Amino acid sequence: MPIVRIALDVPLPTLFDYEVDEPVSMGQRVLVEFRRRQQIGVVIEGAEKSDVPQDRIKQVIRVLKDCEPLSENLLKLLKFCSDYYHYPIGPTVLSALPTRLRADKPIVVKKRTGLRLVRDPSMLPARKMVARRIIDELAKRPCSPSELRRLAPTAGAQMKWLEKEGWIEPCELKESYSTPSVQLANAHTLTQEQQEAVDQVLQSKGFGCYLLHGITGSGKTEVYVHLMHRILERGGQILLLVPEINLTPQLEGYFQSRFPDVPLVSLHSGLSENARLENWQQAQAGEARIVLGTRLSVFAELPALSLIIVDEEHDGSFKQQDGLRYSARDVAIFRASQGGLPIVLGSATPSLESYHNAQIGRYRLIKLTQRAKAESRLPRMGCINVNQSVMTEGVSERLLGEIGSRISRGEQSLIFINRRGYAPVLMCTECGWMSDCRHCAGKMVLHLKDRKLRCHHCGSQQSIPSSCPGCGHAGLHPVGSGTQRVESLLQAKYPDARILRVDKDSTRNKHAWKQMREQIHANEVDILVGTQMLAKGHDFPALTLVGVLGADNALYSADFRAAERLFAQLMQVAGRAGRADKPGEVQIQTAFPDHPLFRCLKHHDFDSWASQLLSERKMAGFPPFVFQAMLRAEGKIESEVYAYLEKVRALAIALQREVEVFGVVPASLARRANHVRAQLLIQAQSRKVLQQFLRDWRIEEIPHARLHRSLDIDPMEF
């Protein structure tokens, strides 16, 4: 029987040989027995013979034909990820599939159903205006019910009436790959900069990586729309990557409104298993012309993929922090190179890696220096020196006064503090006891409304003690501020104001964030208090003031990327102010108003700040001038964790390669969920040298039975 090599979801860096007694395609799912239990695998390659003894080779139990095989291009992409990120091929391939495709239950491929016209529309009563619009649309072509519901609020009821009366009937929808005529709704006239950006990308012959560096409000999304329109007219598919799940519903609605005739699906972890499978299959079949999603959608099957867009390319959310620790942005660039197609990386504050690549000519730099709306101006940036200000629970009187003036003018204010809860820690004023987490090296955060202390690292929680557990003193006081404490202060200061808190706690319910956005757009909110959820991708016309609290925390960080992230975050949140015809203002509370970071922010000068950071990194020997890999280990016994890392460090030094092997150090959070955590950093001057070293390091030969270890290539967190 023929031999096939199969990827299985097991932590071993190899494929497994099986015999198969029927024709099978590469990329096809199969059911096999592995270690006395049945598993789903994916056929990666065939072989004439096997190194495994004949009597030990098992037979494929069943070839699954309920779904199309993975394409050759996707298999190549997954092999690249396995090789580059040094992660077993089986888990790499299986993790890219929707959960339903990893189970041994048969998949029912749903046929796409729609409606078609079956009677002469001229006989329809004239008073049925909505029904007439539905009929006119169906006269062009069969449509799905979801497309028709967008015509009017009562379209659903009218479709039922039309079907009951025999005007229309259900039918199967079959999409064609080509879309010769694509409607672009609400088309705007592009500015000269925007038009030049569109033309430059469209003139690309084959692969090209374009860094679209546009200030906030410069109309990067409109550039995306016009690029997508041209690609859709050519019959291509588009992959649009966004950093956060919270942005997908509103962007999905936005792009669907701009392309009402184009099938669009979203892919992210917030979807149900069935919904994700259905959307994935629509993309695989070529029916979905636009796929919008978070980092996992970079592995979507797209047979006619012609353009990739990575919005907010600098965002750390594109980096997976467990399992296959891939960067979706970097994988997307490789996928574009593999397919010979253009990719656009958009950001107001590009990552220093991308910015450096654009400076040296590896990427093509496109700049948008003006806001798209002529009446819109960049917000005025200022700093409030907390050392010279009267403060009330962490908020300066000056900032409170600015909020009051906005309320009187009917304008909105946003108070940005990237820390949820009431206060970061509860402390005893008598003995200095603090609310340490028993399971982590961090503190338990005070959530006053729930009367709980919660650890945001391991999830443990407990009731607020009535007295100090250390000395019994009753004087327990919150230290520092979170979103809940700021909300309470503002409610006390402005009792008649409509205040809305937006953070992970307040948006837990499924539709909460959608309802909040509607309130904000309807100007039913005076003051917004929120975390980074509000910092990116939102357009609130009535918002004219942004106040930033706690910005100095990042300046103390040991992470060399902290200042880069802070600048990007502040620039993004500042971009929420003054996006319409009203001038915007940003006030940042800081103890260091003369810090170079804040000086560049005041002038919206990303280029100067990036140049300064790149100079510092070049002198210090940090990325993008070097390439790094981080080996992390964690376990319940500290001595075992450090002994393991010291052994692999000795092995690295013994190889005598042109790499720098640093010492074993504790992780930034040295203990989490009762597990001790430590790490080992390897650094090289070239990517090729680092990759060759990692292949020869052979850390799997060092026993680590009771430890969890992970190798992170191009780490983003330290």
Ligand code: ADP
Second form
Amino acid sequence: MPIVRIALDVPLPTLFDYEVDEPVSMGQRVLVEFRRRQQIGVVIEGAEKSDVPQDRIKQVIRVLKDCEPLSENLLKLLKFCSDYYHYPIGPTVLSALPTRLRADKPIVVKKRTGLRLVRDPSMLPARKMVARRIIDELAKRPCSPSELRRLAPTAGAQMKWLEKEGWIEPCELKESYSTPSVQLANAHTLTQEQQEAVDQVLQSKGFGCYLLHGITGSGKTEVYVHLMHRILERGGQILLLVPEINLTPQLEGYFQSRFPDVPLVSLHSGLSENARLENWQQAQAGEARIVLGTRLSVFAELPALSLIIVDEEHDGSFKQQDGLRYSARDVAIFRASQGGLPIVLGSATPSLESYHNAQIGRYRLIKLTQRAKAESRLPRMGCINVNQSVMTEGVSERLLGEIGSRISRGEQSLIFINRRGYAPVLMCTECGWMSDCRHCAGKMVLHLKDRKLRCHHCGSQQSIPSSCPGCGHAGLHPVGSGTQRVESLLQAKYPDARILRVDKDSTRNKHAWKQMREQIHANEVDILVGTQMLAKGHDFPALTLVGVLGADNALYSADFRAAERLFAQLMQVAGRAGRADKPGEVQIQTAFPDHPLFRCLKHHDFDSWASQLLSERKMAGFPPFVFQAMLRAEGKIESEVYAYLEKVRALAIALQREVEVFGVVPASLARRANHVRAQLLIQAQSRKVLQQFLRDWRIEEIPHARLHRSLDIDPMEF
Ligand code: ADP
Ligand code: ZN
Ligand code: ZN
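Moving on from the form predicted alone, please list the structure of the form predicted in complex with the ligand.
Now the full complex is given, and it begins with the chain already shown.
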């Protein structure tokens, strides 16, 4: 019987041999028994014979034909990821699939059903506007429900009503009805810079990686949609990757409104399992022409893929932080080169990696230096020196005054502070006791709203002690500020102001954030207090002041990327101010107003900032001038964690390669949820040397039974 090699979701770096007694294709899903459990696997290759003894080799239980096999291209991409990230092939392949395709029961494939018109539409009541649009569409041809749902937010309900009342009925959709037009709605006439950007990418023959570096408001989105339009006209599919936090229904609605007739699906972890499967299959069938998604969508099947766009390419959410620790941006670049197609990385503050690659000519740099709307101006940026200001609970008089003047003018202010809760720590003024977490090396954050101390690392919580657990003294004091404290301070100062706090706590409910955005747009808010959730993507027309608190924390950080991130974040928040006709202003509270970061920021000068950071990185021997891999280990017993890392470190040194092997050090959070955490950094001058070293290191052969360990290639967090 023929032998096939199968990828299974087990943490072993091999494929598994099975016999199969019916024809199978590569990439097909199969049901097999593994360790007395039925599991779904994916056929990766065929084999002449197996090393497994004849009497032990098992048979495939069932070949699943409920779904097209994975394409050769996707399998190649996954193989690359498994090799590059040194992660077992089985879990790599299976983690790329929608959950429903991983479950050990076959999926029920819905026949493509459509809807068609059955009654004379002229009798439809005139007030039924959405129903009318549905009917008009169906008068042209039968359509799928998802096509119709795109017509209006209430289309789903109207379709039900129309069917119930007998205007329309289900029918089979035999051939796929091709998209009637790829009309681009509400297109602006491109500025010269924008047009040149579009032309340059379109002239690309085969693979090309373009870094679109455009200041906020330069109209990068307009460049994307014009590019997409041209690709759609040629019949191609487009993958548009966006940061996690940006993928709201608004964004999906926005792109759909620009291409009203083009099938668009989204792929992200917030979808229900069924919706994700359905969208994935539409992409696989080539029916969805635009796939808009977060990092996981980089593994979508797209048979006619012709363009990839990575928006906000510097964003941290493109990096997966567990399992297969991939960078969706980097995988996307590999995918584009594999497919011989252009990829556009867009950002106002590119990552230093991409910026450097553009400088050395590996990527092509396209700059947008002007705001697209002639009348809009960049916000004025300034610093408030906290050492020379009267401060109230961490907020300067000056900033309070600025907020007051916005309130009286009916304009909005945004106070940005990247810390939720009331105060990051509670402290005893007598003995110095602090609210340490019992399970972690971090502090418990004071949450006054629900009267709790809560650890943001392990989630444990307790009620606030009435007196010091150390000495019994009654004077416990909150130290530092979080969003809640700023909110209550501002409320005390401006009792009539309408204040809205936007952070993970206040937006836990799915609909809360949507409601809040509506409130902001309806100008029902005077002051916004929020974390980075507020920094991205959203357009708040009445906002004219941004105040930044706690920025200096990043300057003290041990992570060499902290300053890079802070700059990007501040540029982004600044971009929220004054986008409409009113000029915006940004005030940053800092003890170091002369720090180069703030000086470059004041002049909106990313290039100077980047070149300064790059020369520092070059001198210090940091990425992008070197390539890194981080081995992390954690476990309950400290000595085991360190012994393991020391052992593999000795192996690394014994290999005598041109790699730098650092010492074993505690992780930045040295203990989390009662687990000791430590790490070992390896660094090399080239990817190739690093990859060869990692292959020869063979750490998977070193037992680590009671430890959790992970290898992180191109790590982003330290
Ligand atoms: P970015 O993403 O680069 O920050 P956006 O794409 O959000 O910028 O564009 C900023 C604003 O400029 C938007 O309101 C957009 O509609 C408008 N815009 C973009 N391109 C043009 C253009 N060519 N002419 C007029 N307005 C434009
Ligand atoms: Zn005390
Ligand atoms: Zn904890």
